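In structure tokens, one chain follows: the form predicted alone.
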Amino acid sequence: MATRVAINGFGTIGKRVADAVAAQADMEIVGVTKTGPSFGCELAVRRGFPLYCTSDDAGRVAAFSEGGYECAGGLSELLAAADVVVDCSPGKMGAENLTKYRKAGVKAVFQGGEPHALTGLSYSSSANHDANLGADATRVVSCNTTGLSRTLVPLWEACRSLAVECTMIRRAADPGDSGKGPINAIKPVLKVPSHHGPDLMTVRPEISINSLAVAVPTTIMHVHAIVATLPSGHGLTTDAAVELFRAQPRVIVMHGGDSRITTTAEVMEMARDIGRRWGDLHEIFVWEDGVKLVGDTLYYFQAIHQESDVVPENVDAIRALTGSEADWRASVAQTDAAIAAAHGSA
């Protein structure tokens, strides 16, 4: 029997993971929620999914109509009608959203924007997968955190110790945050450490990492400059380090001088080629040739598409809970496959 899933709030992910869920064979969209009629009831609609408003108040749902569209009902219908509801909420709306979803039964899933403190549990598919297994509630972290746990997560597993110093070059704004800044200006985060590292040892508490954070004037994708200290008798040379990487599922490692991929800009034309929808980039792009090891020191850069690269894990994330897949590795497979199958991707 297919997992019934919510997504609660259909905005920038919201969408996204209900078209991620909506490809899989062993779960089922039973509804989308929106706060008022607005264009993107209009995707809503023409992907099949039933449309709810945020709010039980009768003239909120009302509204719907009176702008065009069938609502069929208020938060509270829609939990009945599910088994698990993915938090796509705008805001520090975590707490009481979580007290809804504990009072109609439903296991849920929050996203990275929430504190790990909500759950006391937060979720990445290849850290660990296996704790959540069962859980009521999770979070999936941040889409930074996200593309940090691909690729040192299996380098602690090789190495068994690890101390990261981390750059966070971020995306000031999402393409569709037009009130947002800054606009000729580079902005350092002043919160040292920025809240990447803490929010990584959520997921791996055994990698020693500290971060900083800088936002920049583009609205496509962050970078990573990453310095992980490995300990004495690693074993790694570079050329291993790539092929570790290369070998992890939801990463992509290619060359930039030999594929004239040097920039993010050539990293999203990549993702528009592979041809899924919006021009996602689900996985961790690492330029092969910024890879390097100097001793026990190893440098790299990685590119995260902030608007995407979570998708894929909050449906992991939804096996995990309904312990319908133990094994990480096999979910994201089959995660995978399907969201290539249904978008057609190259």
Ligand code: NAD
The other form holds:
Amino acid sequence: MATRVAINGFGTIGKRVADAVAAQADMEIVGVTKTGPSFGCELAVRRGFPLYCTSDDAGRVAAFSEGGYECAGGLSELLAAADVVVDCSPGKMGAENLTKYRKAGVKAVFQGGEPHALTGLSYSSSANHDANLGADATRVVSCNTTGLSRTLVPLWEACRSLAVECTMIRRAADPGDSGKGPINAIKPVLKVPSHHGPDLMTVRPEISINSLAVAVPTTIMHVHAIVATLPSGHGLTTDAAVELFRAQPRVIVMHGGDSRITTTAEVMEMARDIGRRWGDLHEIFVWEDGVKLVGDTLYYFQAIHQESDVVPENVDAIRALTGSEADWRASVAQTDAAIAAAHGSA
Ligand code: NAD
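If the structure you just shared is the form predicted alone, then what does the corresponding form predicted together with this ligand look like?
In what comes next, the whole complex appears, and the chain from above leads the way.
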């Protein structure tokens, strides 16, 4: 029987996770929530996802029909029809929502805007799928941490020891956010180290890592500048490191000079060209000509599409919680093939 999945919060991440879940043969969307009638409800209607209210308040439920949308009920009614809820509410609402999910007896997947302490368990497909098998609740780590995990976990597995420093060059806002900035400044995150690097240790504590972050005026991607100290006798070369990254699922390695993809703008144009829905790129993009091993120090750049790299990870996290697929690579292959088939994309 297909896993019945509810999406609580149908915004930037929620609408993408709903789309990815709906593409899977072993899952179905039983409903998505909105706070009230708004343009975002239109997508749910077009996709045939039953629409529920984030609240059980009768007045708020009734407001949907006044706004021209059919609302199937409040959150409690949605949870009663679900096996797993994916919480895609704005960050820091998790504690209140977790209480509701536990009361309803529904397993829950949270997002990176929530702290690790909420569930005491975090998730990244390549890092710790097995540690999440059968759990009641987990948190898919943030877009940046997911990006770090995709390349640093295989590097750690090849070397068994890593000390990493990285600088996260962060997009100022998502394209749909009109109220955030900066629009003409570079803004250092004055919390050192930033939370990003240490967050990786919630899914792979063996990797020693610190990070700095700056926000820059762009809406389309993050870039990581990574400096990884490998143990002596690691046996890697620059070419071997490139091939290691190339062999990973959800990592794209391209030569910037040869492909003329030298900036994040061109990476995003490629995602649109190959037919990805919303112009998303679920993969982490590594510039081949930006990878260099000097002695025991590996330098590289990677780009992260902030709105979408976590999307397939949510699908894998659902399989981990239900215990329906114990092998992370098998889950990743199943998730990605189903999404590509549904989107008709490369
Ligand atoms: P968003 O603001 O685009 O969407 C949040 C949605 O939740 C909105 O539709 C909002 O109406 C709805 N909502 C409001 N109150 C709610 C409630 N009480 N219960 C349920 N839903 C409610 O936010 P987002 O960017 O999709 O972020 C969601 C989560 O994903 C956050 O934890 C965020 O940190 C994380 N995340 C975001 C990105 C990104 O780039 N946008 C990347 C990775 C992870």
